[in-house]
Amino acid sequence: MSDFVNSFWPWYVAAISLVSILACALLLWIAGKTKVNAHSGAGSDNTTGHVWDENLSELNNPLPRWWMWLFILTVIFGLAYLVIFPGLGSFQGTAQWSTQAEHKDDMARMEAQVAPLYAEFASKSVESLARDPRALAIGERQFMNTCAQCHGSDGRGSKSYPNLTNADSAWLGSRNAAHIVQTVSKGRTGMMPPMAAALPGETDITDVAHYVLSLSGSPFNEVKAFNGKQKFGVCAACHGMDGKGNKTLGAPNLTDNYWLHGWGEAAIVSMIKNGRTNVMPAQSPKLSADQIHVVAAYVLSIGGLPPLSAAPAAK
C-alpha cells in the first residue's frame, strides 16, 4: 500500500492531466490548420473527395465558431482548475481546498445539528442512561452505524471480534462505564506475543495447549495436560498461575468457555507459536463525546446492567 502514497503518484497524475489538456489544444490547432483539399483525391468543389452511396459527398467546411470557442473554453477551464484546486503535484491550489478540510467542516456541521439531541443526556451518568429507553434507542442506532460492522447488530461479535453481551469473566477489561467510554474513545490494542522461543519444542507447545484446554473443561489429553502444567509458567506472567487472566493487562481468562480466536488444539497451538494482535480503533475522530456517552450506555445495557447503588437512607 505504501507504493501508492509516495510523492511519485501526485506528479504522475499531474503530468497526465497537463499532457491531456495540452494535447486537446494541439488537436484543435492542427484541425484548424489542416486542409483536406490539399491531399490527393480531394475535389475542387469544397469536398474531401469521400463519396458514399454514389452521390453523398463529405464537405470540407470549417468547424463552427461556437464549437471551436467551446473547445477553447474547455481547455482554459482545465488549466484554471489545476491552478485553483489541487492537481499539480504537491501544489495545494490558490483556493487552498482539500478533502480533509471539507470533511472536517461537514463533521462540524453535523455535530452542531445533532448536539441538541444529545444535550439532555450529557449531564446524566452512563449507568442511568443504560436504563433510559430514549437514550438506548439513540445509542442503538449509533451502535448500528459505527460498531455493528465488527461486533454484529446484536453485539455478539464473531471470531476475533469480542462478544459484548458476555458476562464479566469474558471481558478483557473492566465491565464498567468508565472502561467502555475509554475504549470507545481511544481504542484498544491487545497483543499476545509469540511464545515459540520460550517453548521451542513442538511437544512442549502441544502440552501447554492441552493444559489450557483442561482449564476450561474442554476435551483434552490427560498426559499432555499434566506435562503442560509444568511448562505453563511461561504463560502465567500474564494469565496467572490459575489461568484466570488479568483484566489490567487485558490477558484473557483461560478457565471460561469463551474462545475469541477459535477453539481446539490447532487454534491454541497457532496462538502460542505466532501470537496475535487485535486492534479496536478509536472512535473519537468519528463520534463526539456526547455520542460516545450514549453509545457506552447501550453497550453497558446489552452486557447486563450492574446493580444501581443503593440510595442513602433518610435521616
Second form
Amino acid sequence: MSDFVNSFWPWYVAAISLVSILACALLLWIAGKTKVNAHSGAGSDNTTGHVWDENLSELNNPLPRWWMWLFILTVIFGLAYLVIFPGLGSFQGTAQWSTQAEHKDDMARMEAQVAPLYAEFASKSVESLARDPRALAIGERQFMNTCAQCHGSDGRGSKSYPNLTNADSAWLGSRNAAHIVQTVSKGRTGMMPPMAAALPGETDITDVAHYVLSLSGSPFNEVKAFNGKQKFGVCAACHGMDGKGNKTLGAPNLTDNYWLHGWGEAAIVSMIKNGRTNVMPAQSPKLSADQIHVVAAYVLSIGGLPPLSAAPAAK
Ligand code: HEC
Ligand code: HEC
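The form predicted together with heme C (HEC), contrasted with the form predicted alone above:
Okay, now the whole complex, with that chain kicking things off.
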C-alpha cells in the first residue's frame, strides 16, 4: 500500500470503512428493536396503516430474527475480512496477502512449468524449432503479444512496418535466424539520409524517382527514367548500381515491387528529399533470450521455411 501520497489518507480511508460498518450495525440494532411510529390512521391492530388492494395491510413488526442475524453476520464478516486482508488504509492484514505476491507466485509457478520446455528449445537451433509445432504455438502467442501491433497479426506489416512474410530479397536484412534474433533483441534503426543536396533540382529528383519506378516494372516515364539513370549513381553507394539493395547497410531492394514506405512517384520523391529514420525498439526488456529464440522460429515459419540443410547444424 505504498500508493498513498501521505500518511493522512490511510487513516482517512480506514476511518470511513470502520465508521460505515459500525453505522450499519447500529442501524440494524435500532431497526431490530423499534417499531415504526404509529402513523395517523394506524390502527391499534399492530399494522402500519398502509393498505393495498383493498385489504392487504402491512404489519408493524420488527425485522425477523433470521434476517437480522444474516445482517449481523455480514457485519462480522466485513470486520473479520478487514483484519485478515488488506483493506484498512495501509494495514497489511494478518494474512499478509497481496495481489503483487499472488501475481509473483503465479508467475513463478508458470515459469517453473515452462522452464523444462524452454530448456529443451534452447538446446535446438531456431531453424529446427521452426518445424516444432509446440514451439510455434508458443512463438505465435508471443508474436501476437509483442510484435503484432506493429507487424500485424499475420506478420504482413503495414506502411513503414516490414512484412515479415516476404521472401529474402525484399527484406532489409537477411531472412535468417541470426538477423531475426539480433533485430528482436537489439532493435534496429534504418536510416536513409536526405538526398536533396546531391540532387539539387526538382527535375533531377523526379527523374531519379522514375528510374527507381522502372527498376520494379512499375509504370514510369521513359525520358525521365533515362535521365534519372545517370543520376542514380548517388544512390548506388547504398542501394547498389543495379538497385538491388545492400543488406549490410539495410538499404532495401528497389527492384522487387515491395514498398516499405509507399509506392509511386510521390513516395519516392519524399524519400529522396527527406530521407527516413525508421526505428524498431529493442524487445529484449520484454522478452527473455529463450523467448526470443522461440519467437524467431515463428517468424521464420510464417514466410515459408528455409531448407534445414542450409541452416547451421541443429543442436
Ligand atoms: C514498435 C513497433 C515494432 C514492434 C513492437 C516490433 N517491430 Fe519489428 N520492426 C519495426 C520496424 C519499424 C522495423 C523496420 C526498421 C527499419 O526500417 O530498419 C522492424 C523490423 C523488423 C525485422 C527486420 C525485417 C527486415 O526486413 O530485415 C524483423 C525480423 C522484426 N522487425 C521482427 C519483429 C519481431 C519478431 C517483433 C516482436 C518480438 C517485432 N519485430 C516487434 C517495428 C516493430
Ligand atoms: C546512405 C545510404 C543510402 C543512400 C545514399 C540512399 N538510400 Fe535509399 N534507403 C536507404 C535505407 C537504409 C533505406 C531503408 C530505410 C528504412 O529502414 O526504413 C532506404 C529506403 C529507400 C526507399 C524506400 C524503399 C521502400 O521499400 O519503400 C527508396 C524509394 C529509396 N531509398 C530511394 C533512394 C534513392 C532514389 C536514393 C538516391 C537519390 C537513395 N535512396 C539513396 C539508404 C540509402
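For clarity, every value in this text was computed on a predicted model and none was experimentally measured. Numbering follows the first chain given and starts at 1. Throughout, rigid core stands for the largest set of C-alpha atoms superposing within 1.5 Å between the two forms.
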{"property": "Per-residue C-alpha change between the two forms, residue 220, threshold 2 Å, rigid core fit", "result": "no"}
{"property": "Shift of residue 59 between the two forms at or above 2 Å (CA, core fit)", "result": "yes"}
